[in-house]
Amino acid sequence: MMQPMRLRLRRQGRASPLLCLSAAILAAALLPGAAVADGVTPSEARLLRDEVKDMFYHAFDGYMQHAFPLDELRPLSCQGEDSLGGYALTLIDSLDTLALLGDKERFAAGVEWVGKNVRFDINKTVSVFETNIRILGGLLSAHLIASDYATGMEIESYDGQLLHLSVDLAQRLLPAFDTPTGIPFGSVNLLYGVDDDESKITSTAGGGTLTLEFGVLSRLTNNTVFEQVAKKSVRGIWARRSKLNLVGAHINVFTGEWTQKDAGIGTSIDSFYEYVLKAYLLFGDEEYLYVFQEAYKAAMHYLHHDPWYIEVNMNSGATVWPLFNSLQAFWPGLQVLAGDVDPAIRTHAAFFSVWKKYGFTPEGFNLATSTVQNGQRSYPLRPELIESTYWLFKATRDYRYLDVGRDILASLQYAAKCPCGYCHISDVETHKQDDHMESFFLAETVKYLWLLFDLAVGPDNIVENGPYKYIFSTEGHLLPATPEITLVDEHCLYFGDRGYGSGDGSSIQQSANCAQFDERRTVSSQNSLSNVLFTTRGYIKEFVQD
């Protein structure tokens, strides 16, 4: 094993070891014009944005076809199997792509279906983070994209029933953040409440991916409950980061005590970065600024070996394991948005470096050897070297992120392709297909895909050219930036007190460390959403750029 070393020592001018890994690799990468095949035209993006979408319907009329009203697709077998709940979940998390598409009949008959057959007052206990992300989230996309004439998908006998279904869902998640740290539970029955021999271990992630979701829904429904216990929950999680302002990976919802201390930037972390910073941009509240401003400058400070971020000793930052691991891919986009586009460039090469060596990236590729890791071999489709290079490209223009999405895409189809749908890769060396197509490759996969091939030819969707800016929840749903979910009467202020939201669980009441909204200083409706400085690096315009 690795002996541990600290990053302050390369700060002081000692080259770190892990500079020189996979560098050959990355070299190309990193070369102007490095691509496999000559670069992307206007015309080929074209091509490559139909072939997406016909990626896409290849996908989810298998799975209407072959699983349906399960929640997911076999592919190799074509057959359908219920990984989460049993409530059709491939569907409710595709239907905000087939509005993205442009396909207002697939997409009305969906919500629809949704609408009348869909209930939640059933036995089943179910993850509190998937359910949120992917049916919360998908719930809630598809209501504002149904239920509002300027989105052009207006559905006319639509009558809220997926708000209905959202605030019945979210009472059912309710019981998971009664606990002393206001830290949910990692699951909980929807029938029943929380198990009484369930965990008390949840992910950082699982703590603190709720914010968008719980927010969107308060506001829509002017009940405070939602948006204020998950706020509890990252304000319970940030008030026990370290000294170093670094969280671990898995705490105990109980006594508050990390039981994985290691710090990263990937699995069982990544998305209470991208919450918190997402959580600002939408609702404008500068508590969740101030958590990611401090989150992100101690992990550019502890993690950042650039290019590459490895994960270390929240305490001590001491490295504990030299490891990519493929969630580690949406980290560029997200320094997009917060304006640091120059490390995300070098970092997303160094990423895709490992996606063109495989064909795939796999759920962990060891720095200190250049391979594989053992045991995490696969590559189950996931998003997010995608979405981080639909970033990129919006940011800079270069077509040289056209030229990673089409090997993106030519892997895809080449080695994921199967009857029915996309399979997942069990092992990247070997390209060895696995029966199983998880709800996520139809709802951000694909989704990023096509928005970037679409972006290339002059956008015409929703997201681009619609009458709202969009934040992306962490499973790729679209949640706009309307005045009903901007603007609020108050936003809290946090002001670093680290003791700060570690109150008992019992009782859920607004903060008394509040101030009245100040839109000077805030994100007050969708206009202003572009110029807001939140970094002593870079501000949004636009969303990044036109």
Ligand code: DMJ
The other form holds:
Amino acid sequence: MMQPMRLRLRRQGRASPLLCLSAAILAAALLPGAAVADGVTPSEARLLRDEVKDMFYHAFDGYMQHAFPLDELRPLSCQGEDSLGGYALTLIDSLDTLALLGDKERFAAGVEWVGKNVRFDINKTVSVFETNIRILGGLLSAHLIASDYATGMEIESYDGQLLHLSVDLAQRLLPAFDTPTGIPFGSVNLLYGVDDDESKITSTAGGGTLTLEFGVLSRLTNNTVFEQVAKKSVRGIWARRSKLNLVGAHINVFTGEWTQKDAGIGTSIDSFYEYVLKAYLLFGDEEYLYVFQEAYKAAMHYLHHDPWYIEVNMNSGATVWPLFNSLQAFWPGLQVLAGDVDPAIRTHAAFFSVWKKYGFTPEGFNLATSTVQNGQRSYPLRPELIESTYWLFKATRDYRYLDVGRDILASLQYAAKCPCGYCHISDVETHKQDDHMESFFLAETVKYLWLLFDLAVGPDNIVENGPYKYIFSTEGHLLPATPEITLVDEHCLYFGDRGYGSGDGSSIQQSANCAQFDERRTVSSQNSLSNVLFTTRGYIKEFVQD
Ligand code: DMJ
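Any chance you could show the form predicted together with the named molecule after that form predicted alone?
What follows is the entire complex, opening with the chain shown before.
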């Protein structure tokens, strides 16, 4: 029998309305009997995992039948729409989920179709951020799975075409980085570069969410330019942090002035925090660890009102928005990766209490009034809460997180399922459906739900049992910590002479000479962890010790 979650509400003086609300909501959600009745048993977990698989195919087949090769599905009217660039976005975003589910046939067919049909020499102006996380990340993860026998999903006929497409795409994004700060423009035309009238204002997430995909691409191709521009962008943002070590939400990429000074962990900033930690985990670059430590300490000091997070002015620390926004829900998962599990447990419980109240999390929930924030009433099938649920289950093996997963699945099945897929919810109070299905539903939401229940059953997937540790990109794409990517043998692979474009394709194969894990790097990473501010054993330690 599970015990009610331990509540520890720390009085901080500054935010008493939030604390009252926390107590009320948490009590409502966590009182015995208020949550789901019985805990999920292992045999039920198996059924739930299979139900999630059916959910995936209802949506994926709906997309393939009614929308492909357009970008996204309109699941109510059973049509398609081009939303990002017109290159089968949902298929590309779904490829590694297909591989994770062990669907070799559809994975191979998808990889082959993309390799043969997708082109980026098109006159389209696209978001650098979205194109990077959804398209480049999707291509790279599929390439890494399809080209590697050890994944069990290798495609024998695969010729590296997705890597070539990745290089082509990333090169078309490069003109966006030609700014005085190194922080890229928000959008770029794939054929002509940055439009003359392109806005010079971009978000912190836009400039800080490139390191994983660009770094992996550099390391697979021996072309350091991608990794360099991504790092310069992070440095450009971090150099402009406030004295409190906070970053704002929007910045002018030419002047470096913050045009929106609200600091927070959610909208417009979220994955900046995520990528500095994950770039350290994947690449072992301690500059990113340092940035993460400083940024995280400041966030916990100025933004954290246990268990909630608020937005404050980055310079003064004064509260500007006592709001929960749905993108914040990735944070407990990130805290698990960092080894700071206790506050993650409390925050996840608070966020889940909002889900329980409405059946979904609204985009905005006002912590002062305890109501849905006007204009932020929708739930567009976002993954963040289930992502954190997965990480917390992984860290604690507390079966309460399976109950959470079951609740989330039930809400999706009951209110979001629609004729050809799953619909956005336009208002969490009325549950009215909206004719849209973002590609991240298949790349992330369904993936994390499936991983949660598979873990409970006794995992049978490449993330848990595969040949490498995997880092998930912010779009849920699987990026493996292969020696080639973690650069355990720098001289052999990165600074060597087997540059991309040598013509023999050898640069995308792992050299036998470079297959050994470099003990020195592993040890040095472990030592650096003694400086990490966290005390709870977490994934970060597990990751570098394995
Ligand atoms: C996804 O594209 C990514 O998770 C991104 O970091 C935030 N927005 C969506 C999901 O909500």
